[in-house]
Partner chain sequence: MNAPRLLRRLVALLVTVLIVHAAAFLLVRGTRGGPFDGERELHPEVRAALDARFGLDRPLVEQYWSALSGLLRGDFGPSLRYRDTPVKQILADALPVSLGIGGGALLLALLLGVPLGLWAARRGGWAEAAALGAGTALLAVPGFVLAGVLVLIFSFRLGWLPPAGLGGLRHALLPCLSLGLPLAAQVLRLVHASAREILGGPAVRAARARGLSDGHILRRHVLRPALVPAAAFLGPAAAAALTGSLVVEQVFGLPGLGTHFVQAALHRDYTLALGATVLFTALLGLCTLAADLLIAKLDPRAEGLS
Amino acid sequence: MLALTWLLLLAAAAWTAPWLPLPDPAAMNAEARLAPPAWSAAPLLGTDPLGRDLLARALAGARVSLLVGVLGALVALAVGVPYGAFAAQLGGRGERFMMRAADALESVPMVVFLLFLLALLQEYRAEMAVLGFGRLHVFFLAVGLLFWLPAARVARAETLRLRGQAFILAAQAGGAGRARVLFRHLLPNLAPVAGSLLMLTLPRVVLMEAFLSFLGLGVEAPAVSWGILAADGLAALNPLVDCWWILLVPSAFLVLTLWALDVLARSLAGKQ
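Go ahead and give me the chain we just looked at alone, the form predicted alone.
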């Protein structure tokens, strides 16, 4: 309940941040540079070296980080679950070929794959902008595609278990083809597994987004994410200036969110 409460409060605060009495996350105030947390008055969590309010920026980062997590996890499930289910239903050489192809894809380093997609975006930036796709959209897709392989394996194992159940055998005896069995009977019965996979994939995607953004390979400014805030905070740390909050605030948001997602995922998996 504590983990769920944190996630609900964070999601609500991030969604309603534009209407909350908070400064603009991008507004700079030279007179308020590196103001420490006030805890009871503005700025509640302090400001960064440019005088921007850290609470406003952390909530703006939550919008991006949580959106990347949800959309990336959904992309991973949308690709992985049907792939694994179809491979298990196909059986024989087809199944072995599909799963060996998945193993080959998993051997490609994730950062190399992401850099490849971002290089394509850079090359065809103008054409993709006409279609309404930007770097952030490609990043959503790329992060999701990094995590579809575990979902495919779990979906394959569950489909192998379901394939011998009476309702599947009855559908096949009634003349249902592979496509009908897959979409009418197998995929709907994989929904509980997909729910568990979603909760297990979410923290991994959020952490990967923060890591890549921290390295400068993910979200680009002026967009804000927890990874960018942590990178900015680390770059601004100075042994001569006491400004610990600029790194602690985004790190605390990230750690608490990953902890809450992990707790919910374990709880959901334990009830399955």
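Under this definition, the rigid core comprises the largest set of C-alpha atoms superposing within 1.5 Å between the forms. Because the structure is a prediction, the values reported are computed rather than measured. Numbering follows the first chain given and starts at 1. First, how it differs from the form predicted in complex with the partner chain.
- Remark: with the core as the superposition reference, the CA shift of residue 114 between these two forms reaches 2 Å or more.
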Given for the second form:
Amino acid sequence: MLALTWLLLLAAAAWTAPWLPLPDPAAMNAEARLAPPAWSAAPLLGTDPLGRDLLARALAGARVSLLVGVLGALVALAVGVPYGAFAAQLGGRGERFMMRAADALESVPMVVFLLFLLALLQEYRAEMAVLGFGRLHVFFLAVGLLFWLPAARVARAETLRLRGQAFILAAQAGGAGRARVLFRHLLPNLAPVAGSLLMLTLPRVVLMEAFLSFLGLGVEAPAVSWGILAADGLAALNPLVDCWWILLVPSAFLVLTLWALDVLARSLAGKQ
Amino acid sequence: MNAPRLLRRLVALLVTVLIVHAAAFLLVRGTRGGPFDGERELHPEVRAALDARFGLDRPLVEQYWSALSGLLRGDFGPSLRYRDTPVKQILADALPVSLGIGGGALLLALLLGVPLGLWAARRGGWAEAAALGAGTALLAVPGFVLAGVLVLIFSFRLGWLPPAGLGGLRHALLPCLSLGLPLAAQVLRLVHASAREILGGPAVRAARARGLSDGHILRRHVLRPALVPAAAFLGPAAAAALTGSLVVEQVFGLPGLGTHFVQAALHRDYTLALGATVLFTALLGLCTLAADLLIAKLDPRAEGLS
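Since the structure above is the form predicted alone, I would like to see how the form predicted in complex with the partner chain looks, so please show that one next.
Below is the whole assembly, all chains and molecules, this chain first.
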């Protein structure tokens, strides 16, 4: 219940952030640098070394992080679910080959490969900009690459269960081709499984975005995300000036959200 | 696991490493722009000399063959950024750091997670709820956030531990905690779930009926089967420790594999990035294999399944 409340509140706040009475997340204020959280007055959650309001920045980061999370998870499902369903439908040697290939990919440190790819793609920045293609788009592709494996496995198991059921047999007897059975009969029936898969993938994508942005390979400044904010906070840490809020405010947003998504996914999985 | 099976796994691992190496090699060489493209245009002669020195002017197939034969000797050529240091040397220096931190984190995860999981399963009630709740909360904390918070508390506020750098056990403690605590939470959940199932099962009831003491039952009849899921988690845990090390090493300024790899990727030091990628793949494969061996040891029934 707490988890759901937090997520709804966060989504609402992130959605309405531009209309809330908060300073511009990018506006610097030389007068109010490193102001600690006032809790009830103007910089509610304090400001960073450039005097930017941290609550405004955290909410702006929430917009990016949540959007990236949802879209990334959808990409992973869009790759994984049809792959698994098709493999199960195929059966026999084709199925075995497709699932073996997926298993083999599992043993490769994909994160390392992903970093490699993102670093190499920096060379093609100019061309990508011409095509209207940013690093975020690459990120979605990469996330699809990373997180489609569990989705494929679950979709396959579920399809195996559906495959022998009467309505599929009826469709086949009615002369429906393989593609038609897949798209009209199998995939729609995978929707409930896809829903719980989405909930499981979402926190992993949000975490991955934060991780990559933290390393400087994800979302690019001037845009903000929680990963960027946490990296800023960590960079600002030093033993002389006590400014814990720069690190802890965005981290708290990130941790609470990951926790809430995890709790929600578990309770959904428990109900099924 | 019998010998032919083990051999087959090792061959599969070798093939994986070769494929990863080839893919990374092709990606690197297929990308325009090299390590010598800077702000300033190099004189063509200087450029040609550099290319010749690092073999970048030869045909692709030839370059691949020399890279492959180098790989088999564990030789990845000179680093493109630290011009006079072979990649092999950098990796050899970095490996103990990373293995120490990663191994420490895994050890910590087991030492904290297993007893706490068993304890939670046996105590029940509020203790169980508290342990599980803490575990769930800890799971949501990414390594770099945990690292920052730990530094903030133990280094800056309390001044107990050094915030960064390489040194003795005191330096290693915070990185190991940052990497290991989320893993410990996962181990706790796994051990708890399987221990609770076993505690309610017929084997434990039979042992109780024979009049065995609680401690004996826990040690001899619950611990071993309860460890199987934790052992199965060792492979994914190694992967997680590897991923986490990419950021945690940076936060603590440790010259480990993760730091070197990220810096190499960011600075286009392709030979070093390639070497690190291959090493990561091999390490991960070996960890997964070790986990499978351990499972087979703990639970002979698992042999037929994998």
